[in-house]
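The chain that follows stands alone, in the form predicted on its own, written as structure tokens.
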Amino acid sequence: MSIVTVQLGQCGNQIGFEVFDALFSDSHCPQGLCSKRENEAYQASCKERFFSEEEHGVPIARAVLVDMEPKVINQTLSKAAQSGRWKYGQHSCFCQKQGSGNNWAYGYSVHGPRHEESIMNLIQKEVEKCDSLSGFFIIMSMAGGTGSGLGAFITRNLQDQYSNSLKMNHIIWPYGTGEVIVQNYNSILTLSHLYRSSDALLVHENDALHKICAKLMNIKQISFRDINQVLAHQLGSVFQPTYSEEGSSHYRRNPLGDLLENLVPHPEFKMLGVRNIPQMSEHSLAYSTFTWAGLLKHLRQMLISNAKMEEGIDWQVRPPLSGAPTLGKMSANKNLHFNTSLANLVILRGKEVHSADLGGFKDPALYTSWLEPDNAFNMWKTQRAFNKYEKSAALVSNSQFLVKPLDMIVGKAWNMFASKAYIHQYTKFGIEEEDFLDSFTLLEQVVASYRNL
């Protein structure tokens, strides 16, 4: 089954390019550490998901590119074409001459309705090229105007027109220090609208990605391209093919469906985060060896202490005792910042993958009391190595990891709203104070639900 990717705004288009490039590079990597037959099956499965038929031998990304300014889309198209390895479709882009000026309301209420028909037609053409559709992967930021406002509008339309297809929004969480004065407004409006129309929100935080570039990749002058490549590596380690079940050599057919079935057991809880290990520069990789036991011990501690990378993990954080009364568990969580999970999926790739012991992730103390670990934990595996890493593990988790950042964004937006700062910029495009209040109410409920896991 195929995934149609919708790249929105500057951020979505730049990330989208790196994601397709990472997927293509990995599936054509000679160091897959598996048989030729296995490698060919892996390549075919990746191609079915993300690339459509070739034009002159060059695969075409299953993607629609949307931005309200032409510059980034033109750069993205030419970068893909210059690579000579894959490209975007000739008629898969929509751009205009006027941006959204970092105003969510302009993207949602002006650009959305004005260009709805053209954009939805492009998406429909892309859907028609799929033998069967797994769903939509929508890449956007939430701080600006086009990705966030138009992104929320398009997601709502996809929900109306393709109600039986899955929608996963990949969201870039803005830097805490902020690039845009109204980013907190844009963020709460984006999140609250997506919570109503998307099946899952896969979140990457700019601050965490920046740290990975500095500490793990040893990059001195960090650019957005560096950050996007780290992010693309993480997404690739989740979305590339894995076996459908233990001992099988057939690849999963429905990547989005399987992900959401494993990770979103209740519509109140849609926030997903990704961690992966190891992640390092190519230079360091040449001198490193890994064991599954070591990788999984670190990954589990990253989960429970809510660390985004293996450096600087807090090893003091321990799961509360399983038998402890609920109240005790709550206060233990508060004291030690223990990150309670609703659902976890571990994806293992590489050598001796069948010898890896994942018992540590099945501990009931890691999970909320209303789900059994058998339902809350899943693992996917393949012997095919990912992106030159002999052994690698990715963890997609639905946990309390975003409670603090979400609470902070809602708090900052509320403080501005209480003093009516910049509200006129939104009301003049039809977003009323009532809409803000609805967003606050919904997101405060999300924070409360996650807190009480």
The other form holds:
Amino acid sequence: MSIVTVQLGQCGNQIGFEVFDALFSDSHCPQGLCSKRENEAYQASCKERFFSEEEHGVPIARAVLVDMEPKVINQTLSKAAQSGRWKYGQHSCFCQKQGSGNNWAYGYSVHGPRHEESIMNLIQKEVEKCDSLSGFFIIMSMAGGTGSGLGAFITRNLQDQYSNSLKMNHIIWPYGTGEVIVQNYNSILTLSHLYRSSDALLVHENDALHKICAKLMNIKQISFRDINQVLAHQLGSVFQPTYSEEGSSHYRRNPLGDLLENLVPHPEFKMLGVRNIPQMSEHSLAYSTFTWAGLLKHLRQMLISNAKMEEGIDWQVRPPLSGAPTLGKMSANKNLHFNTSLANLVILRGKEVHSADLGGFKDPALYTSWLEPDNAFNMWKTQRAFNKYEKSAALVSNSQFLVKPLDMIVGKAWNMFASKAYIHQYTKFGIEEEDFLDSFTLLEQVVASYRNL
Amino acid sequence: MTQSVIVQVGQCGNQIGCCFWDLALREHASVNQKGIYDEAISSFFRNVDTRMVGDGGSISKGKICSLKARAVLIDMEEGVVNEILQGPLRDVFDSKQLITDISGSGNNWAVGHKVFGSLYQEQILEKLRKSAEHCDCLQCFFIIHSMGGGTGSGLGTFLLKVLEDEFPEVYRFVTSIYPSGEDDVITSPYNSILAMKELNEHADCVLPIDNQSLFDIISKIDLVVNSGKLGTAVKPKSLVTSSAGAFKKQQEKPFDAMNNIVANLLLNLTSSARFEGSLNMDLNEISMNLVPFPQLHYLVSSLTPLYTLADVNIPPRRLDQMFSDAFSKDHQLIQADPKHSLYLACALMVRGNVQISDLRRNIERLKPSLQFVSWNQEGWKTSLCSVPPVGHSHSLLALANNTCVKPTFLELRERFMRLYKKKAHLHHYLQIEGMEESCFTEAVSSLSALIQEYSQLDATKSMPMEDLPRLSVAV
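To complete the pair, please output the form predicted in complex with the partner chain; the form predicted on its own was given just before.
Let us now look at the entire complex, which starts with that chain.
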């Protein structure tokens, strides 16, 4: 089954390119560490999900590119075409002349309705190219105007028009300090709207990715390209094929469906995060070897202590004693730094993957009381190595890890809202104070729900 | 891609405008090596086939034939515009884009605004409409003028109302030269205050600039250029004040260097909209992020670096220095000290080989020494444009919405009151039809209200930061 990707705004398009590039590079990587037949099956599965066929043999990404101004899309299209290995469809983009001005209201209330038909038509065309549709992957930022506002609008449309298909929104959480001054307003409006119309929100934080570039990849002058490449690596490790449950030789067909089934048991809890181990520069990779035990130990601690990467993990954080009464989880006994999970998915790729022991992740202490670890924890795997890493593990988690950042954004937006600053820019285009209040209410609810896991 | 139209009004406006067009051509020439008319260049220029008769001949793609500036030149005296039309830039301007008269406004806002306003309203509208028609997607009008005289100040602000009525969806960015303390025009306080009212009400965004600051910046550059210290030879093209000679080369006028600074400001402001980068910033984002309340739309600007040293052996500690300089009061284009006042919002527009980590590092470094208003503690807007300005490897334009504009307005009001109390020169204004004393009193109240807003914000500076109680939800 195929995934149709919708790339929105400057961020969405810049990221989208790196993601397709990473997926393609990996699937054509000669160091797969597996048999030829295995490799071919992997390639075919990746292709089915993300690329469609062309007469001349250059695969075309299953993507729709949307932006309200032309510079970024032009760049993205030419970068892909220049590589010669894959490209975007000639008619897969929608572009206007003037951007959304970082204004969520403009993206949602003006661009949305104005261009609804054209954009939905483009998406329809892409869907028709798929033999069978697993769902939509929408890449967008929260801080700007197009990705956030138009993204929210399109997602709602997708919900109406493709009610049987799944939607996962990939959201970029902006840097804590300053990319856009009204980023907190745009963020709360986006999140509250997406919460109602999307099936899952997969979040990547710029601050976290930045740290990975600085500490793990040792990049001195970090560019957005570097950040996007780290992100693409993480997404690739989640979305590349893995064996299905039935047997070890077939790749699973419905990646989105399986992800959502495993990770979103309850509609109140939709926020997912990704952790990946190991992550390092290609130069260092040549000198490193790993064991599954070591990798998984670190990954588990990253989950528990809410670390974003394998350096600087706080090993002091421990799960509450198992055997403690499961009622009254909200009591003060709980270790405040401990990151409780609702559901986890670990994806293992590479050599001797069958020997990996995941007992640590099945500990009921990691999870909230109302789900059995058997239901809360899942594992996918494939022998085929990912992106030249002999062994790599990814963790997709529905846990409390976003409570603090979300709380901070809501708090800052609230402070600004109290002073009424910038509100006139939104009311100009039909987003009223009441819409803001609705968003605040919904998000406070989400924060509270996650806090009480 | 969007287009912008420059409307240059009065002597000052036209002189600055001229420098702007010269620099714009040079910038595009250095970026656009192949001579293809692309979207970047179309933001300020039309491509015209001059062989075709009549108005048409606009070519949208392909090789550059003849570039015409998207500009309207207005002056009530002929001297400056005539000089432009005889100079090296004469082919860049369309003769139909001009509105001139002979007698001038006599440094009288009322003459500019009321007399010439009504006299030329139709013509102005016609030229503006024409220039808009030539645009695929018109985003912004840039008005360049001075506040202290008659034409730029009076007619320039009359324009604003016309633009607001005729093109309500197009932004109006105004670059205003404020009179310095020792201004030689006696009535400049009257003209400025009357103009301020219009700016308050009809401009989307104002970039106030004053001659004294520009002059100080020039002196600083001269010091470095002429100091003869080893290793301080400056790359000639890199001076923010340099020009290829918009006017005849032999007599470089004293204002040329100053005007070039303003021209560079406008180029840098629009660079991220015209050229590519990893974090683009369009003109509509300036207004969105930097104007928290409609009345508070005055932005203090600073440009760094002012020059690039020619010696490549000097290590690039300069990058961080560039950020530090942007906040020093010596680099601001008006007499203001943002560091010791309150920031409402700040934008950093970077050009050249600078990445997001450089930007973040410097924001983190400078933040502790700056005061932001309580509801906008992280009030930063940033942009990264890959194309540096001519002669530099990187540059930074900082735009601050900061209460440090207040002293400028206070001083202006004081100079006004000194004249007004004595009714000095008032009759020149009152004899113009449509002018009454109430025009003056209303203008002063408008300014006072604005000053009051800034004072209220300043008062919050030393108050402790308190988080407001959040909504509580049932669990």
